[in-house]
Structure formats: C-alpha cells, structure tokens
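Shown here is one chain on its own, the form predicted alone, set out as structure tokens.
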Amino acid sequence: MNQFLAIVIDGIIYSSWLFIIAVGLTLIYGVMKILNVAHGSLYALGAYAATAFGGYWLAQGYPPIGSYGMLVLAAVFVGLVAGPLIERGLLRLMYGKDEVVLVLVTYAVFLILEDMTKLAFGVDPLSIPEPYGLLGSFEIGELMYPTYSLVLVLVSVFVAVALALFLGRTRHGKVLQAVIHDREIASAVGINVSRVYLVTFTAGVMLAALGGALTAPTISVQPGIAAEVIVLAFAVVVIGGLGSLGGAALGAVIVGMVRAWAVHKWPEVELFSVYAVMALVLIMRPKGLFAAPEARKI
C-alpha cells in the first residue's frame, strides 16, 4: 500500500513539473504553429537566471523567504528579454515559410543559447538549495516529502486554471483563439496578428523559464539539462496533442505516472517507458489524444 501511495504521489509531483514546462511549448505551437526546439534552452536559461538572482539575494543577507520571489523574477526577466528578442529579431523574418524551416531555425537558437549559457555562467555546476529546504517537509502516512514539491503542484494548478480562464473568459483569450483557428481571417477583421505572436511567444518563453527557475533549487544546474527536458516536453505534447492545453495536462499526468511506476517497479526501463507510451498513443492516435481539428482550405 505504501508503494502504491508513493507511486501516485511521485507521479503527481513529476506531472506537475512536466506540465509547467510543456504548457509553454504547446501554447506556442497552438498559436504560431512553431515546434520550438529552443524551449529546452529557455528552460535552462531560467534555471541559470534563478541561481544568479537567488544567489545574489541570499549573498546580500536579505531574508531567505525572498528567494522565492527571485525565482519568479528570474523567469519573468528571461521571458521579457529572450522572448521579444527571438521572436522580433529572428522568427518574424521566417513566418510563411515551411514548418520544417522553422524547426531548423529554433534548433539553431537552441545551439546558440547552449553556448551562450556556457559563456555567461561557465561549465561548473551551480546550485541554490535554500528555497528547497526552507519550507521543511510534510508526511503522508509513512512517507515524507519536501514541502517544496507541494509548491510545484500548486503552481502547476494555478498555471492551468489561469490559462483556461484567460482563453475561455477574457476578450484577449477570444482574440487568441481566433488567431489559432484562422490567422488570415483574424487579420482581415482587424486583429493585430503580429502582436498576438509576440505576446504568445513571450508567454511561452516565460513558462519555460518558470519551469527552469522552479527546478533550480532541486538540481545542480549545469550544461546538458536542456536536452533532457526538451525530449520529455515533446513526449508530453505529442501524447496530449500538439496545441492542446488539456492535452498537455493529460500528457503530463500519463508520463508522470508511467515514469513513477517504472522508477518504483522496474527502474531499468524508466526512460524507455516514456517512449513506449508515446509510441503506443501515436499508433492509436497519430495526432495525439486531444489533437485539435484542422480546417481544410479549398
């Protein structure tokens, strides 16, 4: 019974972490039809920025509780700087080209950002463990978990609810959905599609950086973390359906639970289990579980 409970709790925590990362990727694809390979590097940039901002805050002797604000500030900073810079400076010049070209462009951005982070932060591992241990731990039955894991779950729920309310209940959300369904008609009725793209890409970058910033206290931040994350994020959005918010949530839950089961029951196949589930889903539903219907233009 304890092992079953551990699988469920570990799966929920891991799913929450995956959703925060993957939702930005699926948001960008849903609106802009760009499969952003650079998403992993933006996650890593958020993690590095979090160690820099948080480390500076703690080094100045400020209250440790403020380090949580520094994590969020780091994600916002990366989003507001890197998002417009990449979208206005590079992607805007590529709109209208084949989707494969856009994938290659974002892959080039991935490689550039990987080298830039090495130049800026070095190749030695960095860490900021204070936010992780500051909140203590809690018990569920005979199991003990860090309270910081609960923060990840709450943040993922907040992000999901906020995005759902924004898309379904606000005027700007309706505008965004209009661009998603038909960007040409949206432009014809007066919607500034270029501005929608800029805001969407910036929000997606910010979510990727938030995932990295919240992960930074739990790991050693070092070169290579981007590649691992982008593979998992792709698995989540492919299982759920590219461009689907609900699909990203379901895909994160599926991947999280399968990985937790593999870690506890069959650790030798932990990594393989994720790809096995992805392959099984794609065999039955080639466009994912919640793929949005595509309009055909005649």
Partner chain sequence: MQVNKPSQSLKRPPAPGVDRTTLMLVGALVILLAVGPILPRWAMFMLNVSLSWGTVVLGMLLLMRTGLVSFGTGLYYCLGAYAAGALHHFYGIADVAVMLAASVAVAAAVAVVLGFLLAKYRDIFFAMLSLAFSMILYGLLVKTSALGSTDGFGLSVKTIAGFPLGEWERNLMFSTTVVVAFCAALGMHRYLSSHQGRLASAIRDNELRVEYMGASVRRVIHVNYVISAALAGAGGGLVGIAIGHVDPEMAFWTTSGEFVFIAILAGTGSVLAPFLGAIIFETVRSFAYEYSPNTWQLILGTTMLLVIMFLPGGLWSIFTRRKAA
Contents of the next structure:
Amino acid sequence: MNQFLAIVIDGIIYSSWLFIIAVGLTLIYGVMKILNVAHGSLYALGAYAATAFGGYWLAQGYPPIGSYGMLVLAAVFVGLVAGPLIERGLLRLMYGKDEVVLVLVTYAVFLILEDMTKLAFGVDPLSIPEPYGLLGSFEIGELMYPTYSLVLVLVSVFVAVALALFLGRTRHGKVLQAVIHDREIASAVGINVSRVYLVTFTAGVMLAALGGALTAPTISVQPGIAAEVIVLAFAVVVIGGLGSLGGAALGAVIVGMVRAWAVHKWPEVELFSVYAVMALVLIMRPKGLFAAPEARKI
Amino acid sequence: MQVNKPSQSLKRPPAPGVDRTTLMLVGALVILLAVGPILPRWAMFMLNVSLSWGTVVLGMLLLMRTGLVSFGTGLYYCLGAYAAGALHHFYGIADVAVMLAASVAVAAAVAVVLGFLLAKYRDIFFAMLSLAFSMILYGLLVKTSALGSTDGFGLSVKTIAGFPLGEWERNLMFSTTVVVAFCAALGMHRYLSSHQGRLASAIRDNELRVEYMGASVRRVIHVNYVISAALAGAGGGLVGIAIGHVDPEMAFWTTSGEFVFIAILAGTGSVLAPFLGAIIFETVRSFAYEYSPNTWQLILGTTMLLVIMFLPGGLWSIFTRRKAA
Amino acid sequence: MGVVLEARDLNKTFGAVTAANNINVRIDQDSVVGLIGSNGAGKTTFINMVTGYLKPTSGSIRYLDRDITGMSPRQITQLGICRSFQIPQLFGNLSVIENLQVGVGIASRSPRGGPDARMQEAHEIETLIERFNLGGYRHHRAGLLPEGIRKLLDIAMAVAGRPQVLLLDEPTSGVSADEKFRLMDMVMSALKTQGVTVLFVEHDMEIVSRYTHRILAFYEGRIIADGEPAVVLRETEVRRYVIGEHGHSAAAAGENNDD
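Given the form predicted alone, state the structure of the form predicted together with its partner chain.
Every chain and every other molecule in the complex is listed next, the one we just looked at coming first.
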C-alpha cells in the first residue's frame, strides 16, 4: 500500500513536470504543424537563464523568496527574445514546406542552439539550488517529499487550467482554435494567421523555457539536457496525439505513472518503459490517443 | 535472331553496369584500394569511418527516395555494432567476415519484424515510431550490465574469413570497408534503376496511384526498410570494429540525427552522394573537434539551414543542376 | 455479350448523407457507359465503391464471377478494373516516360501480365505514348505538364494497367471545349481494339451522346434513368435534375469537385 502510494505521488510529480515541458510542443504543432525539435534547446535555455537570473538576484543579496520570481522572469525573457527571433527570422521563410522538412529545420535550430548555449554559458555544470532548498520538505505518511515538487504540480495545473480557459472562453482562444482546425478557412475569414503564429510560437517557447527554469533548481544544468528532454517531450505528445492539449495532459500522466511504476518496481526498465509505451500507443493508435480524422482525398 | 536485334534495344532499358555512376564507383574503388596503404594512420581511420557511415546513409537514401525520413537509424547501426561485438565478447569469435555477417543478419531480422508495423506509417509518424524503437534499444542497453551498461564494451578482430589479419590488420580492415561500401553502392545503384527502385520514387510522389496500378505500397516500403536496416547494420559493424568499442550512444537519437544530417547535406541524387557527404562530415568534424569544439554543431546547424534553403537537392545537386537546365 | 460488372442493392451513407441509394445495375461486356448527374449525385461515389476506395454500407459488387465488395483498390486493380481520376493522380517528380514505366512495369509483373509481358514493356510504353499523343512530352516532369496533358497521361496510366473494365472520372474536365472531342477520340481509339468495357463520368451531354451506348443518370444517390442516350436524355426527370433545364446548369456546377 505504501509503495502504491509512493508510485502514485511520484507519478503525479513526474507527470506535472512532463506536462510543463511538453505542452508548448503540442501547442506549436497544433497551430503551426511544426514538430519543434529545438523545443529541448529552449528548455535548456530556460534552465540556463534561470541560473543566471536567479544567481544574480541572490548574489545581490535580495530576499531569496524573490528567486522564484526570477525563475519565471527568466522563462518570459527567453520566450520574448528567442520566440520572435526564430519565428520571424527563420520559420517564416519555411512555411508551406513539408512537415518533415520543418522537422529538419528545427533540428538545425537545435544544433545551433546547443553550441550557442555552450558559448554563452560555458560547458561546466551550473546550478541554482536555493529555490529548491528554501521550501524544505513535507511528509505524506512515512514518505518525505520536497515541497518544491508541490510547486511543480501547482504550476502544471495552473498552466493546464489557464490554457483550457483561454482556448474555451476567450475570443483570442477561439481564434486560435479556428486556426488549429483549419488554417485556410481561418485566414479566409480574416484572421491574421501570421500574427497568430508569432504569438503561438512565442508562447510555446515561453512554456519550454518555463519548464527549464522550474527544473533548474533540481538538476545540474549542463550540455546534453536538451537532447534528453526533447525525446521525452516527443513521447508525451505523440502518445496523446500531436497538437492536442488534452492529449499532452493524458500523455504526461501515462508516461509519468509508467515511469514511477518502473522506478519502484523494476528500475532496469525505467528509460525503456517510456519509449515502449510510446511505441505501443503509436502501434495501436497510429496518430496518438486524441487524433483528428482524415479527409477524403479523391 | 539477328532480325530481333534492333528492336531489342528498344524493348529493354539500357543495361545498368556500364553507365557513368558505375564507372565512377569502380574508379573510386581502385583509387581507394591503391592509396590505402600510403595514407597516414589518421586519414585512413577517418576515411574508414566515413565510408562506413556512408553505407548507413546509403540506406537512408533509399528510404528518402521512398519519401520516408527515419529518426531511428541508430537502432540498426547500434544493433549491427553490438552483434559484431557480442560475438567477440561472449563467444570469442574474432573473424571480420563472420562478425559483419552477424551485423547484417541481426539488423535485417529485426527490421523484418518491425517493418510490418512501420510500413503503415508516413511522415512524422514514421520518424517518431522509428525514433521510439531506437530509444527503446538505448534504454535497454543503458541498463544491461552484461553489455557494459552506458560504457559499452570493447572488441577486437584477428581473422577475416579465416585468414589471419596479422600486422596488416589496419590495411585489410580499410580494404574491407572499401569493398563493402563499393558493393553496397553498386547494388543500390542497380536496385534504384530497376523497376522496384522506380517504385520507390513513385510511392514518394503518389501512393494512391501505385495502389491503383496494382502494386503493394506497404510491401515495397517493407522491403526497402529491411535493405536500409541491413546497410545500417553493416555500417555499425564496420565502425564497431574500426573503433574497437561499442556503446549505447550509437542508438541515441542524436546519432540518427547525424545520419539524417549527412543525408540532407549530400542529397539523394546519386549513390555516391552519401559517401561524399560522410567524408565531408567526418573531415569537418575532426578539424572542428580539434580547433573549436564548441562551434561544431553551430556549423552543422547553419550548413543544414543553408542546404535546406538554397540546395534542396543537397550538395550532389550542384553536379546535376547543369544537366537539368 | 455477358455481364462484366454488377451492383446489387448498393448503399453508401456518410453520416446523414446518402451518397448511394439502392443502386442496381448490370454492365455488359464491351459496352461504353456514360455516368451523368449533377454535383453530389453519387457518380464518383459509385466509381469509388467499384474500385475499392470506399466500402459500401450495404449491398454487393460482382465482377465477372467474383464478389469484389470490400476488396482493396490493389486487389481490384489486379483483377482488371482500372481507373482514372478527376484530379490526375500522377508521379509528379517523374517524367512522362517514367510514369508509364512504373505503370506498365507493375501491370506486367502482376499475375495477369503473362510470361512474356516483361519483354514487351518498352513496346507497350511506346504504343501508349503514340496512342495518347504524348511523344512531345516524353521527358517532361509530370507535375509540370499542362492540365490537358496530365489528364491524358492519367488515362494512359489507367490503360497501362491492361483493364477489362476502365472507369474514367470526368476525363474531359479541365480540358478546353474544342479539345474535348479530340481527347475522347484518342481514348476511344486507344481502347477500340482491346475489348474493354468503359464507364465514364461526363457533364457534357454532347460527348455523352456521341460516345456511349448507354447512359446511367444519377440523382441524389439513385439511378433515375438507364438506357440508350437518345432515350435517357429526353426523359423529363433527367432534363430537370441532371441537365438542369429548370434550374441551375449542372454542367457549370460540374467544374468544381464532384460529390
């Protein structure tokens, strides 16, 4: 029973983290039909920016509680700088190309960002443990959990609810859904698709960076984290169905729970299990669990 | 008999075997075998690895001609290397020919099974499922202590088809790679100019029409997938032997990404392109590692963007552009 | 003259829309049949069901002595039912001759190809090029051809499949008015010697009456008239619902996507 509880709680924490790192990816795909390989690099940039912003804040001797604000600020900063830069400067030249070509384009961006990050922040591991340590831990039964994990869960729920409300309740959200549904009709009825793309991509980058910034206190930030995260994010969004926000949530829960189970019950298959589930879902439902039906061709 | 002769040329497409590509392949074979012994050690090693990688990318070329981009070629590359390595590691077999045969056989066998699934997938879904399969292997190897976990294990060779390598080991291994790459390229060239090869391009353009002519798209894709896996397995085996070490990184998605990079850089215009692309890739990488290790990927990414934007047919299209115009 | 193709109680619904409503028809060997009807009347749906693209909701389709209901397009093509498309389905990056090489290559490797078929390939390709007057475009990329030529090549591809039954979906759509007859002449003469049964969808009544032995008039998924052209085209229902004498012109509407 105790172990079951531990699996569920670990699963919830891990799922929350996965949702934050994957939701931006599925948002961008849904609206722009771009499977953004560089998503992992933007996550890494967010993590690096968090160490820089947070580090600066703490070095100035400001109250440590403000470092949480700095994590968020780091993500917003990365989003506002990298988002428009990549979308306006590069992706805009590529619209209309094949989806696979766009994957290759973002793969190239991934490669470029890998080295730019190294050039900007060096290759040595960086860290910003204060926001993590500051909160201490709490107990559930006999199990101890860092309170910071609770923050991740809350942020993840907040992001999910905010996105759902935005898409379902606001005018801008409905515009976005129109674009997700049918790009051509959307532009025919006068929606400024170009601007929607810019805003969506920036928001997606911001979410990736937020994932990185919130993770930074729990890991050592070093080269290679981008490549690891992107395949996990792929697994999550592919399981849920590319472009579906609900799918990303479901995918995150599935991957999170499976991994938590593996960690406790069968540690050898921990990494394997995630991709096995991804492959299994793709085999049973080739387009993921929440997929749109296809139109007739002839 | 003689009456039939003029129409014979009309009935049959020009026999493959004497065209320009074949001549260039034979020329490359002769030159490489001749200069091999006089190459400095580092150059021979670099060329050896390049040709092995070219063999892997040759398989990707076939898939790309069929309209498919795999982000999981590392699966077969790694399987090929581990198959060769395992023979040595567990059974003490150190014969190059046997090891390479195992590389190809294991890769092809796994591809036959997975091909039943993957032949149904297209576009990014093909890319993602193949990625998932290679990451499954990665996840397994990383946690398998019998196979050295994340460190992998070493291997060495002693004979080739029973013939002892002795002090000629490096030269003979280089020649082996050259011959394997040559056979792969020539075989692929002939395959591509056959009916089956044309079907690949036809499928990329319009699957519906292929089915409505009465051919099975899935079967063609399945066959091409197995061929491409076998080549990746051979390349993996060759690299494993050349480096004398195998590790799970070979199945990680970034390895597959590098193969994709070479394929895009080189283009799919000719069976020679993958080898040219691999040689350029290895050369630039070797020098970049030496002089500027933190800008290597920056160079790669920028080059890739430039190729996608200005040379969609890859570097090879520079040679063929004049003809097309 | 035997029956080559037969549809029995064929129905197809898409949600609330009925695209085929109890279709019963028998097609005689060697006949040329015109399918007419306004937009969405069910002509393309009928062709799509016969060639396996759509599975009927109920009913059956027989070809010679076999039930082909629910077979895949590939299986049906292999049995000898070939088709062309309203929007030409070509290999856009391949040249005209390569398109035909693929088409003829597949056909001659099929069981129906016969032992000598592969030797005859090049000859067959030349014959097709000649009959469809494609000689000037031999090495042009199919994706860059003018619409009329693409249409011809699409039909040539269907013929390359060595059909017993050939279904042409709007062979003359997108072809200029004065070219239409030339195109149909070409198609018909290409098929004349081979004993092929032809069904084609057409909006131009002049073409239908000149080239067919029989007309099937579709309206709302049903066949509302079936018979010789002269008779069918005079029927009041056909004049109202298909030719559109008391409403909008069906011929004009047919320029858009059918069904």
